[in-house]
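In structure tokens, the next block holds one chain alone, the form predicted alone.
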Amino acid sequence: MRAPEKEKKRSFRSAKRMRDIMTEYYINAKTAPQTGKKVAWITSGGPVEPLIVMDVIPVYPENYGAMIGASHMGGDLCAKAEAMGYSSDLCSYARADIACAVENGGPIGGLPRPDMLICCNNICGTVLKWYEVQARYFGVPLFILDTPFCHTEFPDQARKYVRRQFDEYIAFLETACGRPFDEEKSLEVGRLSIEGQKLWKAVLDATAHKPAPITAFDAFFFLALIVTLRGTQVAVDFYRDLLQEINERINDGVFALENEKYRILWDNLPIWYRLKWLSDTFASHGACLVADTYTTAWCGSMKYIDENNFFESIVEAYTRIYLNIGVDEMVKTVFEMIDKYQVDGLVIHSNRSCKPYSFGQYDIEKMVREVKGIPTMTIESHMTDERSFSESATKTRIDAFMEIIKARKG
């Protein structure tokens, strides 16, 4: 088979469908004022299911930050935010989003104007001030869901505290939408949310196959729907078809790398503006990024969900996500992934934009080397601001890292 035909076969037919779905989603959000729907900006770790129940269109500034980074607009927009007085140490998602709102720029001409903002601090503390800034700018109501940090367990007082806030969240939505919460519809949304998460987990689990039929770079791309449209039939149907396509590739012997030699685990958010370069650089060494700690966040807390009591059990699931637990709990997850995917090395993205994700990484790195005995390396950057990235320095580190793995593997 000629090389171009091989590459064509390795491309996913599901990719076009996902782009079509996301295009329709943004059109619906942009035209919401004409259709009578409301738009809510919500943090990526926030509970979206109540919005779906209330027929509110959820929009994610963090998803948009990824689009900005992939479009190579992050450096310019972050610089504009800095000119407005925001520190360069601030999250590049926040800087880019704040500048976009004022400039009305960025991909797709900026995000649709929100009718309300929903902020959950289970991912970081920056979102609190970021969403306060945007709520003032747009003059819309803001709801904040405060999730206590869970170093190890989820104590009963924390459960009661967060549970009360979910009641307040629903009351907030009823006021904003002018109608009562549909309890019957919530059962269906909960069922679809669980089914979508199970399918997403199965997609990620497929990389346990050797060779891997899909990479973490593919997962970064296909992640969008489980974040944006979780709790909908659209997301369930898409991931069911994607999983079928992945299984077909395994049966047909079509794998992510033609000659997979080494398997790598990635920690932290992607570097959106260098995804292809990173993929090609690792692939040149025969290395496949088979898993990551980032995309698993949208199915990792599923173990806390009771399918028969969805809206009660998500109180724990949304509190005990990966970024809201202690380092000892985080490293357990990393150890499990090392074993599950049989990885040969760990790449840590020391992400200056995401401090909760990056704090503790050196402890995790040390424990991985001592307990699992595999090589590790660190890449430093911001996930959206390309001004922070050095291609030459990163390539030197990757080359040295891969030489260590090759020497160990013989």
The other form holds:
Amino acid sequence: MRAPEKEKKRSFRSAKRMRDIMTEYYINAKTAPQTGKKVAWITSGGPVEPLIVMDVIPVYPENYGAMIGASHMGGDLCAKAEAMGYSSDLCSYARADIACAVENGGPIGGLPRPDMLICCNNICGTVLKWYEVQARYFGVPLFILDTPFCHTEFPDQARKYVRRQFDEYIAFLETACGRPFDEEKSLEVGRLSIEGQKLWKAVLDATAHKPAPITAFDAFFFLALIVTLRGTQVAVDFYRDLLQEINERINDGVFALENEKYRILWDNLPIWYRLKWLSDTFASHGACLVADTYTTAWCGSMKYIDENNFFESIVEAYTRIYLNIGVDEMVKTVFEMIDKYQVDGLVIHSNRSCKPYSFGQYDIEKMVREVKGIPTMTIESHMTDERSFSESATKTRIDAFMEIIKARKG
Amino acid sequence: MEAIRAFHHVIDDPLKYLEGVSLRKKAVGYCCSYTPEEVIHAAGLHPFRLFGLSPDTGVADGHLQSYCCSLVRGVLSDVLTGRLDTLSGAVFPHTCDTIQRLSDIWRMNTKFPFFADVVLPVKLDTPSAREYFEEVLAKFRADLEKGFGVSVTDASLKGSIKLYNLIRTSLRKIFELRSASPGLISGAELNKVAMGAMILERETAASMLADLADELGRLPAPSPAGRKRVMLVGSLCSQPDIHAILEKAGADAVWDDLCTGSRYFDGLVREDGDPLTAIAERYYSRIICPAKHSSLTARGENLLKSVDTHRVEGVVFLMLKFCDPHAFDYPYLKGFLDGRGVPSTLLEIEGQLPPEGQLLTRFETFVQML
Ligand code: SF4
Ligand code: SF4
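Provide the structure of the form predicted in complex with the partner chain, given the form predicted alone shown above.
Expanding to the full complex; the earlier chain stays at the top.
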């Protein structure tokens, strides 16, 4: 009787709440034509706040891509995209989404048709091409927010350019919605966005506690709301509850692993179709994935945000996000995380789907070994296309990696 | 033909040529047709196109995963093995995600005196993007001035613009002459001329290309019967053998949409007015590369226009494996061709070409469809 009791305790009550919120969110999005609301597809790193102000429902093909991956539908959909002529080397989110749009397949029977597309290239060049494909397919207006890459700096020219594009973005929305931008409401949305990001950061920070109350796998799951509902009260309330739940657990001595011996940092997106397997495999060694570079992206640019001047300061915050900076800038974040979460090893997910995230990882890996002196390992996959993933090869590598950590740490 | 042999020479060993040039002037490496070469040239420097042609790319494995395109792997290997040591530096315009990371890895692992990112806008069709484009050019000009202790005057920029216009005009003329009569020179030779033009000292390139254009213009125009006219579309062609095999199969590549072809010479820079504005303007009107955005269908329309102008009967898509921007555009471009009943075939290249026999069979099968 004891074990299941504990199991139950370890599963989150917030998890159910989040599923409910997400279900309601997707129902709202899918019934938009009946309720007269407009739907915008937007990239995961894009500024969603102006959409919330305009009462446009934001839909994230990347969040949907994660659902596709988690439900093991990625391989099939990607194969359909390949039959349409898209190379199997392209991002599996993009392939799955492109196929879904045409097939109306995938979880929840496909995404609602967009009235407009908002593409912010602060995460990759893939989204530009992907949204061009969808703009041709759906024949709806496409707004591109072009955020120049900040290899080492954020030059004034770039700041001015992005600043002007925020005005263009708002003008685009005003035309698409046929009503003016509500300045008053924008202050409130800005406040809620900041509050949501702060709470999300607090959730992630909680894993600095030893042992960790949640894992990066939990973070991958709970991420959905800060991505999709950033700037709303719903997200704020949810993360406040989640944080409270986490703190209760710390007080009650309920931790992610029954016996946490090692702490691991994960780099890159999750492998959506093997979350549980990876979690179990690491846990079998007493290893907890305490942090990752991916989920922190949704609070990582907080330092650039001015609470009293939200819509001005997000120019920099949206441009200098983790994927839009140089490798040597990224490594600083990795070092900080290694120290903050006191990790014993780094797992590099070399993600064939995401070139901007993955190229440069070997340099990061080398610096981590040299400067931080901790072991590293690489796992290769296409994060949403399960066809080429090798469980046995990955298991062997994880085992070997954990042996090194054990030998080092005892 | 004498005028062509010099180009062969350069392409057969570009790094040796670079060594020679760098005794006379400082050279700056670049690897994308969005590099504002005129500005580099106006600073008294030699812009040297990096193709990553050396065969061993093993050293890149320490920095780049196997799913990185061969161009970037090749360039990184060249620099890390010291083959590019005679360069004074490099410039990276914003192109694709892969080049962006190449820029980081290059910056972090090399010690050249000069380095610059030219983070051009990705959109080329809005007023604010165009304003930003010009500001980036101005910044690049200042970076060069500071980096090399030179001054890049409007007068020198105008001189460089004139010279580049000559190069582009001659290249276009040569390509057009060959389109009119493919028997004039082989595709492989034309490919070497185009690549050579990006490597040779610009003054030399300009005069050699002008001579070649003249010479070709004077030759009788042979038009052998029964051959098919095809077009190459993709990132770049750095393997002249492709042409040779295609020709064996009975077709001539009479036109292209490649970085090593029409995208390099398309559009001239206005010779009056502000030189940086004029340089930027060329990029808005030039055929677009898939890593940039103008209209949603610009490339498709341009493709059909070229098909019409050059009486193209079939299209060979030439893709470097792992090249995202081109791979994303392929289905839509193919759709445009299908709509017009123009057959096409896709050739994906990873490093080396497939064995000749195999490629020949593929091309023969395709040519028979035309
Ligand atoms: S996974 Fe990478 S390539 Fe794909 S959309 Fe996200 S950031 Fe872009
Ligand atoms: S555009 Fe394509 S071929 Fe060129 S560097 Fe990028 S990925 Fe490689």
